[in-house]
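Below sits a lone chain in C-alpha cells, taken as the form predicted alone.
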Amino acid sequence: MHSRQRRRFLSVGSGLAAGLLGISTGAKAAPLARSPGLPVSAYGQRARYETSQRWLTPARYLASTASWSPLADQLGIITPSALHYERHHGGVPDIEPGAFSLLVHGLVQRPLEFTLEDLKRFPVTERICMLECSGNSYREWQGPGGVDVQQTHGLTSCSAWSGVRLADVLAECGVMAEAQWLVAEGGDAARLTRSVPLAKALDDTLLVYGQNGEALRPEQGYPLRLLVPGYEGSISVKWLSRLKLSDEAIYSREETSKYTDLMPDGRAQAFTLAMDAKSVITSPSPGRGPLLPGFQEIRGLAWSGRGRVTRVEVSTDGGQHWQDAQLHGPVLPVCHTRFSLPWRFDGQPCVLASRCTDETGDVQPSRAALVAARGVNSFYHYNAIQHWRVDADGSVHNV
C-alpha cells in the first residue's frame, strides 16, 4: 500500500471507529467505565437497577401461599424464572434428585419406579406453554378486587418446558384396556392429588424436569413436575412422586372441597378443567403512572387454554365499540400471546377494555355474561373481560 493512501486509511479507520464508540462531534454516548467491573459469576444476576418482584398473597395458613407474576413488567411471552407465579399447599419441599423416584402403577401390566435419570433417557421434549392458577382473577366475582395488573391476572405465566412425553412413559408400563383416568400425587406436605383423564394424559401431556433452560426451580417442582397443557394448574402437580392409572377418578381434597364451580342453583360442577379464552391490557394499567396526553401503544397479554388466541379486539369506550389490535408472533397454542394497538389520549376520561377470541371460537364474555351464567358464589375459573378507567388527570384504576 502506498503512503498516501495507508494514511488516507488510517484517517477514515480512526473516523469510523470514533463514531462507534459514539465519541465523534455532537454525539452524545453513554457513560464508560473508568476502572474494571465486577469480576465474572459463577451464576449471573439481573441488573440491580432492576426490582420487579412477585407479589405475595398473605397466607391463611403457614403453607399455603401463592405469589402473584408481574405482568406488566414482563418483556415476550416468556415469564422469568425466578418470576414465574407461584401456589403452594404444603410448603416448598426440598427433594434430593439422587434419592428422587417416580412410581407408575394401578392398572398398568408393568408397574415401574423411575429415577429422574431413567426419565431423562426417554427422547426429550421441549414446549412453550402457559399455565394459569384457577383462581386467577378471583377477586373480581365480587366486583374490583384487585389494584394492578399483578393482583387481578398474576396467577398466570408462559415458560419453555423440557421433559418427556407422559405417553411414551406409559408404553413401558402397559395401560390396560379398562384405566380411563390417571391420578397424579405430589410429594410436597400436602400430598396434593388431582385426577387427569387418560386421554388427556396420553395426548399432550408432559414429565417435565427442565425451565427456560435449566432444571425446574424447587417452586416449580424440582426435580419433576406433570404439565398438563391448557389445563387449571393445580392439576400439573409439582413435585411429582405418583402416578396410578384407574377406571374413576379419586375425587380427592382438591376435586371436591376445592378446585369446583359452585353454581348459582347450588350445584357445583367438577372438572371443569380447561381455562378458557382471556385477556389483559398490561399498558396503560393500573400502578405504572399517570397517562401523559398524547401518542400511547395500548398493550397487552392474551391466552386461552384451549388452543392458539385468533384474536384480541380493544376498546377505548367501555365496550361500546372495538378494534382489531395487532397479534405479536409467535402465536403459540396454549401460550401468552402479546397484542398492540396504536391510540391517542385526548385528556377526556375513558375505559380501556381487551376481548380474546381463541381458534375453537372461544370469546372472552362480559362480567354480566359470565355472572348471568355462573352467579357470583364461584372462586375459580373467572375470565371476563378486565375494564381500566382512565381519568382526566391520567390516573389508572380498576372497574
Contents of the next structure:
Amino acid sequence: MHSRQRRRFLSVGSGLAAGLLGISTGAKAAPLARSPGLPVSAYGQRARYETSQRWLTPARYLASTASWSPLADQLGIITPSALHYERHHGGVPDIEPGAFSLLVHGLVQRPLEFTLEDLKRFPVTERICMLECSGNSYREWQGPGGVDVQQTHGLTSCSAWSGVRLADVLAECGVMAEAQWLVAEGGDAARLTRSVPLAKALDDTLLVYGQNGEALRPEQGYPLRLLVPGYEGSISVKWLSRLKLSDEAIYSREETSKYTDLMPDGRAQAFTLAMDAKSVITSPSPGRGPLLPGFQEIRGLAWSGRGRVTRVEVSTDGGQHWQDAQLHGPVLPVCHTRFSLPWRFDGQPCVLASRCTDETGDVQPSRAALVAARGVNSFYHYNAIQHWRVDADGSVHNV
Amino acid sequence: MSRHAWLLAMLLVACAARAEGYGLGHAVDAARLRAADTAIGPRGVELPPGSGSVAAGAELYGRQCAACHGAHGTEGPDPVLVGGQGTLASAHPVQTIGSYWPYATTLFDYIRRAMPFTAPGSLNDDEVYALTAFLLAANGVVPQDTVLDAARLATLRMPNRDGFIPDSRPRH
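Please give the other form, namely the form predicted together with the partner chain, since only the form predicted alone has been shown so far.
Below is the whole assembly, all chains and molecules, this chain first.
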C-alpha cells in the first residue's frame, strides 16, 4: 500500500521536497495565517496538538504511586519539567516559600536554620543531571512487562538544576568529626527520610531550588530538594525540611523494608545507591504505529549514575552482533545521552537492542547475566539490555 | 593567661572561624531542636516517653489499619505486615515486618511519621507504642502480654537482623 502510493505520487511528478522524502501525505498545502493570531501571553503553553503525557501507575492512592516520563516523545536530553517522572510516598505538599525553613542539626558545632532566601545567598551552582528511580524497569525482572518504553524505562528524567553546594551549607554549621551520615527528611505527609553517606553529601550533593530555568515544580520538591547525583532517585529528598548529621544511618523504612534488594539466598543488599549503566532504544519502540520499510534511524537514550556514557552499541539481531552508535553531545556525567544509528527496515522480523558502557568501564549486562547474579526478586536496580522485536508487519514488541 | 582572657581568646577564635564562612543561617534554640529530633535510629535514643500494650494495639489496628493491611495484617491490599518468615529464599518471598525488617525502631518511626496514610501524625506516642507492640506480637517477636516502651523497644532483636549485606552488585 505504502509503496504503491509512493509510485503513484512520484509518477505525477509532484513537488521536489515531497519527492525527496518519498512519501505522500495527501494533505493540501498548510494554510498560512491571514489574520493576527493569539496575543502575547504571561506564561506559555505547548501547542494544542502536542499531547504527550506521563503514564500513571494504577494505585488505590494516587498520592503514593509513580508517573512515568514519555521517553519516546522526548527530544534532546532535557525532560520538560511538566513531564519529569514522579514518585511520591505521601502526595505533593503545598509549601509556601515564605514559611519554608531548612533545619541542620545533630553532629554539628552550630545547629542552624535557613530560610529559602538564606540558601539562595550561597554561591550558586548549576548542574545538568539525570534522576532515576531504582524501581525503574521493575516489571522486567519477571520477564517482559511494560507494554512500551514509557512503562519499561520512564522512571528517569534529566533536568538542568540550580542550587547551592550542600558542603557550603554544612560548613556554616561545622560538621563534627564523628559524623558519618546525613539524615534527610522531607516535609511531605510521608516525611520521607533517607540517609546519605557523609562523603557523598560533601562531594557533589546539591540543595536545588531551580529546575530548567524556573523554580522547582511542586511535584519535584518545591521549594527545595536534595540532589544526590548518580544515586537512586528517592535519596534526593523532595520538600526538604531537615538535615541531621549522625554517626549512623537512620535505617528508615525507605532504606530497609523498601529500596533494599533481595537476593536468591534470602539475604538483601542495603544502601545500593549508585544507578548502573543503562540504555534503551526509544525509536523504534512499541506502540508508535507500524514501522515503515526503508530508512529508519535507530534512536535512544543512555545513562549511568557512575559517570559519563562512553559507548553505546546497537544490535539488530538480538545481540549476536553489535555496532557502535553515534553519541550526540553534550555527553555529560550522570546525564541522559542521546545515541543513534542509521538502519534500514527490510520487512524481515528482527530484534533490536542497545548496550551502554560508562566511563568506569561498566557494561550494561544481558538479562541472563543480571538474573544469574541477582535472581528475579530484587525489584530494584534492573538495568539489563532491553530487546524490542520487530515483526514483518512493522509492529514492535517488548521481548 | 587568666581564665577570662583565655575564654576571650577562644571566643575570638570561634568568631574568626565563623567569619570565614558566609555568616548565613539562624541559631536554633534547644526546645526547637528537641521537638524536631523525631527520626528514630536503631539505637532508639530518640524514642519518646510513653508505652502501649499488645491488647490496646489490637483494638487500634482494627480501627486504623485493617482497612488497608487486612484484618490480620496478612491479607493486604496494601503491604503485608505479618508472616512470611522462612520465605525470603523461596521463589515467592513474603517481605514483612517479621520476615524482613532489620530493626524494630523503624516500625515505631514509620508508623509515627507516615501512618495512617490518610492522617499521618494523628496517633499519639502511646498509640504508636501499642500498634508497634501488636504488630511485633503478631509476628512472634514479643509475647502477647507485652507492654512496649522506649527501653524495651530499643533492645529488641528482629528475626532478620543479620539478613542484610552491603552493596555487592557485580560491576563491569
